[in-house]
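Coming up is one lone chain in C-alpha cells, specifically the form predicted alone.
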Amino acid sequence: MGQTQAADALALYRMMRLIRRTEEILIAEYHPANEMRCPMHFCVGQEAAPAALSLQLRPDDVIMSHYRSHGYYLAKGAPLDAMIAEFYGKATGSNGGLAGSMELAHHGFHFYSGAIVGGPLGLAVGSAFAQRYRRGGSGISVAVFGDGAMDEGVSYEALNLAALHRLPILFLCENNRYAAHTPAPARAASHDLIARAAAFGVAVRRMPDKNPLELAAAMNVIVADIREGRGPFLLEVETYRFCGHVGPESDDHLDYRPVAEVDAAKASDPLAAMLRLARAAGVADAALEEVDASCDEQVWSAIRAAKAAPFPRFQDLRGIEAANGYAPVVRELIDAAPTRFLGGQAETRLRPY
C-alpha cells in the first residue's frame, strides 16, 4: 500500500470515527440532562458516505442536505463546536441557536439542510444552476437525501433540469430501504432508484458502503467529471442507520425493522471496516488510537463549550424576526422596471445580483 492510500485510509477512519463519536456521545447526553430541545437525527451507521465525500470536496462546494446532516456538515469541515452549540440552544451555535439539528447549516461553509423531503434536490439544483450561470469557477453543488425522497415529484423535476442545463451538481442518496418507518416495498412497486435517474440522462452509479476506501476512490472519479463539465451525477449508496428514526438509540427501530436485520448491519459495520483497510494500508496503531481519543475530546470539549455559552438575547432574537425594510435584492426588484415578455421568445435572461 502507497504512502497517498494510508493517508486517505487515515482521513477516512478519523472522519467516520469522529462522526461516530459524536452520535453516540450526543445519544447518550440527549435525554438524561434534557438540554437539547430540538429533534434529533441520527446517522450511526451511515457514516462511510458524507466521510467518503470529505475527500472530494473545496470550500466553493455547495451542500444541500437532509435533516439526517450532522455527518455532512462534518465533512464539508463546519466547525463541531459550533454545531453542538446549535443543538444546546446558544447563541454560539452556527445558526446562532435558532435552528437546531434539522435546519441546521453554516452560511460560511456552504452547508444547508432541511426537513421537506426532496428539498434538497430543488435547492442544489438552484445552486448548481448558479454556479454555471457564473462561470469562472470548478465549485460544485452537492444534493444529499435518502431514498424515499425519490418518492417526491419535486425529485424528478430537480433530474430533469439538471441534465438539460448539464449541471454540475451530484445526486448523493442514501438508500437505507425506509422511509422513515415504511420500507421501500410498501412505497413502490420497482425500487430500481438509478434507473429512473437515468431514463432523465443523469449519470448513475450504484455503490455499498461496505468499503469506504472502494466508495471515496469512485467519488473521486465522479466528482472530478463533474468539475470538468460532464453533468450532473446520481450516486447510490447502499446503506444502513443502526439507531432508530429519530431520537436516542433505543427499541423504537424494532416495531419497524426486524431484529436479525439489524443485527445482520452491526455485523458488517462500515467504521469496523474501515478500521481493518487502515491497518492494511499501514496506518500504525498508535496513530489510530490518537484518532479514537482525539475524537472523544473534541466531543466533549464542544460539549462543555456549548453548556457554557449564553442563550441568543431577545433583543436579537427581535432584530432576526423583523426588519426596518427590503433586503437589497427584493429592493433591486421593486425598484426596476418591469420584464417585458414577449409571445415569441424563448426565455428571459435574468442577470446576476
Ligand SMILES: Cc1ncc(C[n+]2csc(CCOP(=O)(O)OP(=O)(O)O)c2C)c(N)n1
Given for the second form:
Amino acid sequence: MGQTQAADALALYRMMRLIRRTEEILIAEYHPANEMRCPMHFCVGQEAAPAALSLQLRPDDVIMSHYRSHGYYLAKGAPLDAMIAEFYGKATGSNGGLAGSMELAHHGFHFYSGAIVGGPLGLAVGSAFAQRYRRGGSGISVAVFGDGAMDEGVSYEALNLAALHRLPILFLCENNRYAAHTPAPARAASHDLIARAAAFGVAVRRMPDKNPLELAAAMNVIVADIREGRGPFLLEVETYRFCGHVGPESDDHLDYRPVAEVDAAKASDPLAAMLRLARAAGVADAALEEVDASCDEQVWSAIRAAKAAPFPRFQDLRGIEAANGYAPVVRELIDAAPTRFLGGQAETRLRPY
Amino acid sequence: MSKASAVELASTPRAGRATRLSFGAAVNAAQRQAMELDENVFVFGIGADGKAGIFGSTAGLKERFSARRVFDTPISEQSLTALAAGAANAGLRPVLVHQRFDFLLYSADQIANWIGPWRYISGGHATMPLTIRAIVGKGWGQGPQHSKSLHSWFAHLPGMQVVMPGSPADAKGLLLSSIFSNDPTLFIEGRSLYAMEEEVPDEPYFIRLGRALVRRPGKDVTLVAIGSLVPGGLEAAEQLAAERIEVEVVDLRTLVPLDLETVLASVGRTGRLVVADPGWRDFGAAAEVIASVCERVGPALKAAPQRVTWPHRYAPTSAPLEAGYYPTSADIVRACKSAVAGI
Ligand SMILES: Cc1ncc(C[n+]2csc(CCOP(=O)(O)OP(=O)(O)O)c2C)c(N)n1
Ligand SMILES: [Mg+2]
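For comparison with the form predicted alone, provide the form predicted together with this ligand.
Now the complete complex, all chains and molecules, led by this one.
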C-alpha cells in the first residue's frame, strides 16, 4: 500500500501541477500578446477531478467533455504541445487550428469537447453504446460536464438511456456551484444533483475534491465497476473555480459570488492539499521539485513550439472539405461487380413508368 | 398598450429629442420602454439580471422592474422557449434572450412544431406574441458553436417573423415592434454591431416590420444589405461613389416579412442586384431575395445577381483563417463592380 500510495500521490501531484501551471502560464501569456485568439475557459482550482481520472483511464477509453476541458485533455494523455498549438490557432494544433479551446479535441487520444452545454452527455452515451455494441473491449466513456449541464433536458434523456442500456459510462459532474455567473439557487429549487441521476437507475456518489488521493481511490473502484459491466455511474465532484468563467481575467468584479467564499475556496486549494498528501505519503522533496521544474519547462517549450509553428491555410483544407467517400464495403462491391454501382442501373435512368 | 398606440408605425423614427446610443444600449432602451408601456412584457434568459447584463443589453432592467419581470434562468433553452410560448398564448409578451444564436437550437422543436404553427392551427384564434433575441457571435475565435447565424432556417418557417437590424436606431424601433407584434419574432443581433453608435430617438417608436429602408440612393446597382453587413455595405457604397459607381443601399431590416416591393422598385431603377447576407450562402436568405427578384423581373436585369455571404464552411478559430472568413466591404465592392461590369 505504502509504495503504490506514494506512486499515486506523485502521479496525482504531477498531473495537478501540470494542469495548474498550464493554466497559470497561459493566463499570463494571453494578454497583451493576444496570440491566443479564442475564448478559453480555464480550470484553476478544479485540477483534482481530471488528475484523479487520469489514473484510471486507458487508451481505448473515450472522454466527451464540456469546454472547461484542458485538464481532461491532459488527463487522457494527449500531448500538451498540440493543445497549446491549437490555442495559438496553428496547423500543428490537435484540431489543425480549426477549433481553439472551446471545441478542443484529439481524435487519436479519443478526447473530444464542445461548448454547447449538455451535448457531451448525449455523445458519451453514444460512445459507450458503441463500446458495448462491439463487445470484447473493456473501454469506457466519460462524460465531463458542469453543474449547469444538469439544467438541460438532454442530460436527463442521456442518463435514462445510459441506465436503460446499462452502458459503460462515467458521468463526471464538476459542481463548482455556478453556471457562468448564475448561482445554483437561481437555477433550481432542489440541489441534490445525484438524487436526480439515481431516480433514473444510475449509481451515484458525491465527493469533495479536497483530498485528491481519496477521490482517485473512489474513482478507481467506480471505473472498475463500470468496466465490468455494472452499468453507468454519476460521480458529482464538489469543486471551485478560482479563475473567471471565461478568459484570463478575474470576473469577481461582477459580484456574482461572495468574496469570502472565493477566499475560503482558495485557502483550501486542492493542489496545496495534494502537495501535503504527497509528502505524507513519503514522496521525496527532490521528486516534487523535479515535477515543479519539469511542468514549467513543458509548458514553455509547448508555447515556444506553438509560436514557431505555421498557421493553417484555406487551400490546405480542401481535402477535409470535400466529400468523405464511402465505407470500404462499397469499394469491394464495385470492384467485384462494376456494373452494380457504376452505370448500367436500369432504375437510375429516367424513363416513363 | 394604449399609450404605445399613440405613436404610429413609421418606417423611420419621428423627429424629436434623441440621444447618442450604442446598439446594445438601444436594445436595452427598447426593452425598458416596452416594459414601461406594458405590464405584460417580461425579459428573461441566462445572465439577463447580471451586472454585465448580456453585453449591456439588459443591464439595469432588473433594478428598474424587479426580479418578477427580469430574471436569470437555468440552462434549459428548450423549456424556456416553451415557457415563453405558454405565457404568450396566455397573453403575456415574453422576451427570451440568448447570448449566442447557437444556444437556441435546443429550442428548434418548440419554434418549428409549436410556436410557428400556433396561431394558424388555432384557426386564427390564439396568438403567440413572443420575441426571441439571439446574438450572433463574431471574431476572436468564436468558432463553429458560437458564431452561427441561422436566420435562413427560421425564415423558412411559416408563421415566424425574422428581424435583423443593422443600426442602433433601427434596433430600438424594430425591437419595440417585435415585442408588440402579435406574432412570434426571432430578433437577431450581430455582436459586431454592438459598439456602433448613432442618434436614437428618446421616445418609444415602432418601425413597421416588413418595411425595408433605402439607406443611400444610387442608380447603378442595388445592394440589399442584411443585419451586420449593413455598415459594410454603406462603406462599400461610399468607396464606389469615389469611382463614380452609385450604389443604392437597401437595408432589408426584416427577412420575414420580406419587403420585396422596395427591393423591386430599387432594382427597377438600377437593373442590377447584389445581396450581402451575413450567413452561409447555400439555400440562404440571399438566394431567396435573388430568386424572388428573378421570378418577377429576371429578364429586365442587366447583369447576373451577385451574393456576398460567408463561405460554406464552419467559422475557423485560427486568427488568419477567421480573418479571411468573414466578408468585408472590399468583397461587397468587388461584387458591385462585377455586377456593374455585367459579369
Ligand atoms: C446550450 C448552451 N446554452 C448556454 C450556453 C452559455 N454558457 C456557456 S458556459 C455556461 C455555464 C455552464 O456552467 P456549468 O455547466 O456549471 O460549467 P462551468 O462553466 O461551471 O464549468 C453557459 C450558460 C452554452 N454554452 N450552451
Ligand atoms: Mg458550474
